[in-house]
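The form predicted on its own is given below as one chain in structure tokens.
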Amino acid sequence: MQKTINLILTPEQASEEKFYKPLVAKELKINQTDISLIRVINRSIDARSRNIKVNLRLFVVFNEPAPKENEIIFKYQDVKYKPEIIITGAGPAGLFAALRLIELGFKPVIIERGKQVSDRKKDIAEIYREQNINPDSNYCFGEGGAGTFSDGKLFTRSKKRGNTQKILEVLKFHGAHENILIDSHPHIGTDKLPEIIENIRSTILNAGGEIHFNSRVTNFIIENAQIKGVEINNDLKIKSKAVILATGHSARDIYELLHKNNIQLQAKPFAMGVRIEHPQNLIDSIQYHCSVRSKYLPAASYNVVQQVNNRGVYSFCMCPGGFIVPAATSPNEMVVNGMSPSARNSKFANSAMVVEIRLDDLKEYEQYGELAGLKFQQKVEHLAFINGGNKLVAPAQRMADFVNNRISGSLPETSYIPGIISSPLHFWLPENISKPLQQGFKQFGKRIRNFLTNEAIIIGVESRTSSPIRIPRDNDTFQHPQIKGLFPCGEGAGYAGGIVSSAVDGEKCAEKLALMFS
């Protein structure tokens, strides 16, 4: 016989099957050896009273054989020999579109200005060495784009936008843990995901697909408004009927392309703000409930949104047992991002805390056009790296001192490696992120005991949390109005926030691709 049952256990108890066998047993009514198989489906904590538990949601099998078990194994043709289609960025977006198009019968040709992944760890550790930024190799820029470092979080809230579950199905296969297809909140880590992106990068060349790297596209060829191909390093052409635009949100040239050729783009509202870093264990003890973290429980998280005067205020991409990182993509700039390794050991956690920017915010800016949300990104990145210190030393402040406009005599410990300065960003931000966030972490403060504290430093500047401009793209062919053949796509575009959706993404647009050559 076969059932699905939900058991609400403590955190040691559902550590293991052999903890939770004997209580499975006891919710079927039956003996321990009749169990063939139980198989998690899903698993999630229930921190909300001082009793933790954990909720399990299992798969049994008993009074018969278990079944074999189906892992799912995606065959992906040769491709070697079938029409070409460029796609520009080798993101999430890029990549999974790439998968779909040979799933479909297409050749992929993957252009990409960043470098494969060993390159690029080389380049990033030039960052932590010299404090050299690459433009073209970076945190943000090259092989698997931002996700690649970006820890992996593959929790979504985009589940209507297309199988979330198939996604998290091709990365198992490429080598991520089974448990990113159980827990509420899934999550790789910044230490695995290189290998699986390299996995992912042999089964598109294997199957015949192209990924060309150190190639940054300096325009689209254009005739009689149809996509013909793109222009690389401002020399070689490659022509394709098609091209999937996945470059990222921060691939700034491209909007400027784009604008410089009167293609049409559209600004949006987005958000920015700083990168907030708690002691792990503080976050524990307000999470948990105790004073020392049980070893069955992992680093606690948290998420907050409040509205301040209808502005969103809220956290983000947090990050616990993680770091924070520095992921400029230009000098004379200043952007932080936050991680975690697959064990979330580090001693801080970090989450990205954002305002609410809206287009009327931008009236400065409006010579600009649809460029004013990236011109404002640009000027606070500017204002962060002149009130940082040198290089790529941040500009930091302790969270109670932020709320309370005082300058910050000293500084804590912190998990990001060039350094951190005093420097009083209640004055320097624009009021339009300062003030909100003021506001806000005072409400935080009072939801959340000792959440606003001294403790905690605040670093800046969180930019990159989503893109101030859209590509517009039409909702049935997902081509651009203007462009046949060019498909605007993730993040970048404006279509996807975060690893999954963006993936979803890429699936769609080459599903919508493939529909409109069949």
Ligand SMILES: Cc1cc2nc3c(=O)[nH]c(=O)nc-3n(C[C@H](O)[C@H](O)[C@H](O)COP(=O)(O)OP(=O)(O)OC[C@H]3O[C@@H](n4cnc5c(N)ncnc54)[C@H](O)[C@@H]3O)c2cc1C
Second form
Amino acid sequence: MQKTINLILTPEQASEEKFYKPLVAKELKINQTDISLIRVINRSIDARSRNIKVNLRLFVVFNEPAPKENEIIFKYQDVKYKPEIIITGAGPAGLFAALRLIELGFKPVIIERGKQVSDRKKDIAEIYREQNINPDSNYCFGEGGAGTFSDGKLFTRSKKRGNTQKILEVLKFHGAHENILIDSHPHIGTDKLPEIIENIRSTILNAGGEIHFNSRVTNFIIENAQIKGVEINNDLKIKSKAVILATGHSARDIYELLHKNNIQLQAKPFAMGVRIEHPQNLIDSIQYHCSVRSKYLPAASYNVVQQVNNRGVYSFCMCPGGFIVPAATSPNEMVVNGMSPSARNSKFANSAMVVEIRLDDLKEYEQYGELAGLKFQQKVEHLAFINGGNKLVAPAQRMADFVNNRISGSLPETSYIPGIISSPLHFWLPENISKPLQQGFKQFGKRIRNFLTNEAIIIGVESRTSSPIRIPRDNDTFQHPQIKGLFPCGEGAGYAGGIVSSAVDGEKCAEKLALMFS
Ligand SMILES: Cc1cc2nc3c(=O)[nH]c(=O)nc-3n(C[C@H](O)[C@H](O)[C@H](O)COP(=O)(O)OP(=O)(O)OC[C@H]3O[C@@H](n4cnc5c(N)ncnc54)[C@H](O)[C@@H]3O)c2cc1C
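Compare with the form predicted on its own: the form predicted together with the ligand:
Zooming out: every chain and molecule, the one shown earlier first.
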């Protein structure tokens, strides 16, 4: 027989099959020896009360042989001589567009400004050694895109947008641990992601696709309102009847290029703020109601949200057991973000804390038209840079000091390797960010005991959580309304936020593109 059952267990009971097998047998009123297979379908932690529980959903086979496990195998056909399609950007949107194009019988030609992931690692090491940013190879640019050196959280709220399960299956097929199919909040970790990206590259190349690294798209070739190809590094021209534009939200040169050529863009609301860092054991003690976390529990996370005068203030991209990283893409700007290794085992818990920025906040920037939000982002990133120390030393303030408009006389230890310097963020952050953040922190402190504390620091600035610009596309065809064959895609085009939703959008763009040729 085959049955799906739900068990509510202690963290220890849920940690290994040898602990929960007797409980499964008891639940089904059978002997343990009758069981031929137990497969975990879903796992989630319920930490609402002191007695922390783990909810396990299990598929159990008993009194009959275990069926053959149907591992999903993706078949990528040879597309070497099929029609070529240019994809700009090898982030999740671009890579998943490429994989889907192969499935649909097209040859993807990926144009990527950055380097392949192993060389990109060296440039990231260089950021720490020299505190210099390579504008084409950094935490945002290069093979795998912005999410390559990240926590690799794969949770998305936008499940309605497409087949998120397939994205997880494809990642597993390329080397991700099968737990990503089980956990309610799956993540991969920065130590595991590069290998998965390399495996995806091999799939694309083995199928006959092309990937050109160190190749920045510097212009679009457009004739009679139809895309004809792209120009690379101000020199080489490559032709194609269609281009998927998946350059991410840090490719400001692409927005500027489109704007300069009067190609329609739309300003959109976005979010900006700071990164906050608490000691991980403090977050564990808050969330798990204990002084020391059980070895059967993962580093705890949180998710907070508050409306302040009708404006959303919320945590985003929380990285338990993680590190804060310098994520700028140009000199003279300070941008921070977060990542975690797969074990989430650092002493720190960091998260973005951001405030909704609306179009009516940008009146001062009206002269820049659709680029107003981008110019505001740049201004704040530059402010953070000049209020930091030398090069990538970031401005920081203790959390309670920030809320109380006090300068921090000292700063605690941090995971941010380039270093931090005490700075009055309450004073120099624009008021439409600092005031809602202060109010939001007070509310979070009321709701979660010990959360508002001077043991935590805020570091400026977290400015790249979402795109301030949308590149419009037709709802049905996904093509730009002015330019036939141009498919704006992923986070930079304003249709996704995060690894999985960008990958989903990449697949959808590939499918729409295939229809254009049918
Ligand atoms: C440090 C960090 C941690 C993150 N952690 C998470 C997380 O845990 N979970 C999550 O869901 N999201 C996370 N994100 C966000 C996530 O990475 C993005 O949402 C996602 O990568 C967007 O995918 P994309 O393909 O649309 O764009 P991107 O990933 O930004 O990829 C765009 C690609 O285009 C290339 N490019 C840009 N301009 C050009 C040009 N002119 N010519 C050629 N190529 C160009 C870039 O080099 C880049 O490789 C994180 C981001 C960062 C920076």
